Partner chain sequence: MSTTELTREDLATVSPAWWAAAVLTIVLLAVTFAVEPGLFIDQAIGGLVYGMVLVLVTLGLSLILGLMGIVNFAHGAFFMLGAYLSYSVVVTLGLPFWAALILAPLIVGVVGVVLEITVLRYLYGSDPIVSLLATFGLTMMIEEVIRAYWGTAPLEISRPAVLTRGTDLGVTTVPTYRLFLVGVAVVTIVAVYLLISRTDFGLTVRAGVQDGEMTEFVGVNLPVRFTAMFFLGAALAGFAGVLYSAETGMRTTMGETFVILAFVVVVVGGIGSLFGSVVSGILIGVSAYLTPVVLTALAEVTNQPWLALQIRDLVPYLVMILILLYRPRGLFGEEGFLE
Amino acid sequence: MSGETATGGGSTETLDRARALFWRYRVPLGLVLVVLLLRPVISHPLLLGYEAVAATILIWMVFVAAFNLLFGYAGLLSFGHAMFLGFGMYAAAIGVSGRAGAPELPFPVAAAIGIGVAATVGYLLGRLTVEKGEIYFAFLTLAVAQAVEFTANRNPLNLTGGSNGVTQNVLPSWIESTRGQLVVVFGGLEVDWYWFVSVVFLVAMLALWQIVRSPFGRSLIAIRENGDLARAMGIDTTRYKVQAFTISAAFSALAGSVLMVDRYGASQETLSVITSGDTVLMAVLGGVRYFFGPIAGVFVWQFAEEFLNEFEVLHLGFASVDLSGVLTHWHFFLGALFVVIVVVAPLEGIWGYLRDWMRGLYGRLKGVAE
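In the form predicted on its own, the structure of this chain alone:
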C-alpha cells in the first residue's frame, strides 16, 4: 500500500516537473513548432498548395517582432520602421554586388554594415525623438522614413538604383538559384533556403525573447504602463526607450538583409510608408501584448494575401461562383478583419483571443473530467 502511494506520488511529481519544464521553455518549443509546421501546412492542397512563401513569412515574422519590441513593449509607435528593413536590404545588396565601384563584400560583412547603420540611425533618431511625445515620435519617424525613401529614389552615387532598386549580382557566391529555388551551398553540402532562414529566425527570435523576459524588457513594460511611476522608481526612461529603438532597428535590418536574398535584391517599395503601415497592421492584428502576437499577425496577413490572390472559383456542389475579381481586393477583407479585431480586442489581437478561448476550453474540459 505504501509502495503504491510512493509510486503514485513519484508519478505526480514527475508530471509536475514535466509541466514546469514545458512552461519554462514554451516559447522556444513554440518557435520550433512554427518552423516545423509552417511549410507543410501552407503547402497543403486545401490551403496554398505551394511552399515558396514559407521562408518569406519567417523573415517578416522577425521584422514585425522587432518592430513590436518598440511598439508592444516600450509603447512607442514608429510609422517609419520600414527604413530599417531597407537599410539591411540595400546594404546587403550594394555590398554583395559591388555596385558603382564599391568593394565587393562577403554577405555577412555587408549585412553587419546594414545592421550597424540601422542601429546608429535608430540610436541618433531615438535620442532626438523618444521624449517628444507619442504622436510627435510617430510623425517624426514617418518624416525621416520619407526622407530616406526620397534619397534612395534619387540614386545617390548610383548606389541605390533609383526606382529600379538593386537587383544585379546580389546573390552571395554560396547561394545558388535553380528554377527559382534558392539553395545554400557549403562545400559539397546543399541546404534548402528555408532551413537556412529557419536558423536565422530561431536565433533572432530567441534573442528577442531573452530581451523581453530580462530586467530590461520588464522595465520597458513598466515604462509603457506608467512612465511617471517608472521614473519615480528610478528607471531612466529616456535611456531605456533609446536602447529599445536601437535594438529594434538592428533586428529589423537583420531581417532586411535576409529578405534581400529571398527577393533577389533591394527594391524601393520596401522603404515606402505602405510597408511601415502594413507592419503596424500585422502587429495589431496578431496582438501587440504577446510575444507570439506578431507571429500570428504575419501568418494571417501573408497567408491571406497569397490565398485570396490565388483563389478564383468557389465550388458549392450545386453551383460555382467566380470570385477572382472580388478577392484580388484582399486588402479590403483584411482591413475589415482589422476593424473587428480593434473593436473586439484592440490589445489582445488574434493571439490573445485564441489564448483566452483555449484557456476557457481547457477549464471546461477539466471541470467535466473532475
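Having seen the form predicted on its own, can you show the form predicted together with its partner chain?
No partners, no molecules, just the chain.
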C-alpha cells in the first residue's frame, strides 16, 4: 500500500511499475511489517498488555516456517520436528555453559554445531524415510523424536541434565539480563533483545522465501502435487525431499538456538511430542499452502495461549468468573477449531480464509470505485 501512495500522482506507467515492484516484494515487506507491528500490537492494553512474548513469537514463526517448508511445500508431514528445535537448543546451551567437561564455546559456534547436528540427522533420517510414504514418514519422525527425548532424559555423559534440562550459565557473555529483560551488548552498543531476534527472523525468513521461490522450491511443489509426474519430468524426487528435510532441520535448529537464550536454557519439554504436535497444529491452523500461513498460525496460537491464560488470572475484569474456568481448557476449543478446519479445508487455514476475504473486499471496493 505504502509503495503505491509514495509514487502516486506520477504517470500510470510508473504507478504500474511501482505496483509490480510492490507485488514482487510483498513478502519481504510483509515480514518487515510483522517485525514492526508485532510488539506494539500485542503490548496494547486491550490485548496482552506486555511485550515479553513478542520475541518468543518471532522465534516460533521461524521454526514453524521451517517446518512448513517440509509439510506445506514438499508435502512431508514430520510429526517429530521438536527434536530439531531441541538439537539447536541443547547444543547452544551445552556449548555456552560448557557443562560436564564440554568445551566452553562462543554462542555462534555452539549454535552452528547444533545446526550441523540437526542437518546431519535430518539428512540421514531423510535418506531412511522420505520414500516410505506420507504416513510412514509421519510415524517414523514421531518415533525418532520420542527416542531423542528419551535419550535426553537419560542424561548421557551428564550433558543434557535429564528432566531438569540445561539452565545454568547458559547466557552468552554479550547478553545481559536485567529484571527479566534481555539486552544484547555489542561493545558500547546496547540493543534490545527483540531487535536482535528481529534480525535473525528477517534473515532466516528471507532465506526461506528465497528457497521457496527458487527453482528448488518450485520443484518441491511439483513433487508434492504429483510425485510420479515430477519424476517423469526428470526431478530426482528422493534427493529433493532429502534436501528439503535437511534445510528444514537446519532452520529449525537455528530457531532452537535463539529460543535457548530467550527461555534461559534448554528444557526437556521442548523435545516432547507435545511440542511437535503444537508445531503441526500451528502450521495447519495458519494455512500450510501459504508462506504467511505459519506466521498467522503461530501468532494466533501463541497469542491465544498467553491471552487465555492471563484471562484466568485477571478474571475480575469485564468477564464473569465462570468464563475463566472454561478458558483454562482452551486446548479443548482449539482442538475443536482444528478439527473443523481440517475437515472443511485442511490446506487453507486462517491465512487462506483471510486471503479470500481480502480478495472479496478488494473486488467489491474496486467495483464501487468504478
